[in-house]
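In structure tokens, the next block holds one chain alone, the form predicted on its own.
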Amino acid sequence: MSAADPAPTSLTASRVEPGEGAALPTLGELRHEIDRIDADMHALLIERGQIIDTLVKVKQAAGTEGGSAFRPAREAAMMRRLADRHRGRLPLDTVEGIWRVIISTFTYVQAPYAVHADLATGEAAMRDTARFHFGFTVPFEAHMGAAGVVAAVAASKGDLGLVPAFSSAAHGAWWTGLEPAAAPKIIARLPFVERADHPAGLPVFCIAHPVADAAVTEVEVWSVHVAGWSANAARAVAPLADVIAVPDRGLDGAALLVSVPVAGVGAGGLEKILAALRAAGASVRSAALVGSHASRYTHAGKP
């Protein structure tokens, strides 16, 4: 806005959105309107910022603060409120994208961390998910393979690391490097709201030093291993579980990463699982939980 311009005056919503044979307003009026909106928008963030310093002295006052910030249950419940009260000309793209940039940014203002991706399986796709979930504030750490990125988060006190949520043979079982108790663990499966063409649609999972009030069991991940895989076996497990299967221990042996949905598949959801894996041939070696996150959220989209 030039010095000549008059400050900004809010107009009506008639104003805005004027009904019919009611008079439009100029376009000097709606500029005007923009930049309040805008100005108003700015002092928001900053209203924001100052809430966060102040929640960063409570942490400190309590002597919680360290570790990482990330909250997986409560930025999973955020996005898909938005993306359900999400209306307008404004596609939710761009509204999702801004958020993130919001919550990924504040939260390494109250505690800094990096994000370690897999670039592995392609390099662009997985650079996109990154950046559209993290912002450009937030430093970003490469590496060719998703046990390099377990290693990463491992030896740091409060990073994030992105993983492929899909089979890939040549990454080998990544998920066994997350099965001792001090190790990190699965807290977050992205995007937190899936739609046909997302522009950062790459299935990923978020692993972490788990914080356990900031923990979402809607679904567990299990490591498992088996012997006597097959077909059958696959076959036997599909209806109650994502699973991801590559070779171990031999030709018919296979390390599984099982995701098992608490409220489809009920109490002793791992015990059904594992049943039909014996009922179908295989033979269980072991089981050990590597992690949550939230339930898959598919939003349809509006007209």
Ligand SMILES: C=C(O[C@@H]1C=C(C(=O)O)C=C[C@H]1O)C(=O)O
Contents of the next structure:
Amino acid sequence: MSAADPAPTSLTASRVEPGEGAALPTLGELRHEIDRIDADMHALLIERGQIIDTLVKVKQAAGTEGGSAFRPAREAAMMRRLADRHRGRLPLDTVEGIWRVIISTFTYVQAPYAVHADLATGEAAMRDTARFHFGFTVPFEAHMGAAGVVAAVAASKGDLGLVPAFSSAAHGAWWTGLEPAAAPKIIARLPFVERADHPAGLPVFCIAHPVADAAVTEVEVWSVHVAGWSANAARAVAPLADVIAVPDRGLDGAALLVSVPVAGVGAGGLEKILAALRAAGASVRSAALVGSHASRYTHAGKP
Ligand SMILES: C=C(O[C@@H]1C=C(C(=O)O)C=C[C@H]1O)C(=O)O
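Return the structure block for the form predicted together with the named molecule; the form predicted on its own was the one displayed.
Once more the chain from above appears, this time first in line as the rest of the complex follows.
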């Protein structure tokens, strides 16, 4: 501590936020408070790490470790609570980014994993998304095309893959690679907290080998193959579910990725969607469950 920065005693709340007409604290006093808070936050992160050390032992004892340590249901719930309780000067974007890095890195130190991402749609946006959600300590591996991401995750024990959760002609029906029972599955949809001005708002599905005790089934994602695909069929399913369609012109059909809420508003199960397709003249050739994730959660954004 320099002579220009004396060590004052801790400030009372009334001096940190003085009322109208009250004497302002000195810059030195306020910086001392900032240093105290930084040391407390750092100590709390170290303590969080100690809890994780014990959590690893508990998971080992329960036999629930191995594979990915990523628990998307828990993370979705934590991120919703964080967004809902946030207030004050620090932007929500920053708070969300800090906690994504904290949680993803603590997941990594439990069981190392890499994040494989499909850069084919837009390298900058996908890299921003991967780094925002998983930080810089978790290794990042770039792929050109979603099929490469699916293959890399399939060959790994606990790696995660990021693929676009939006229609893109360039991608083909990558999700058909998730149909075999032993293939990776969709386990999350990011960002967990959506808003119009999200700084890393590219909608992505996170794929991984699913962990038995970790599935979130609020929204099911189905790979559906239809014959007789048409604009009429597309219009019939649009109000019922989020659908990504890749038409197969040779066969007059399409491969669809259909997200179906399991409960609540919009629920009705896959059957309702298949019935709407049939009523619109399409015939359903197959339907395979390729994953599930937490309900989408939208935050109002800046107050
Ligand atoms: C700590 C756990 O493992 C992971 C890390 C988390 C964290 O650091 O908060 C939360 C969920 C998991 O993805 C857990 O399973 O609770």
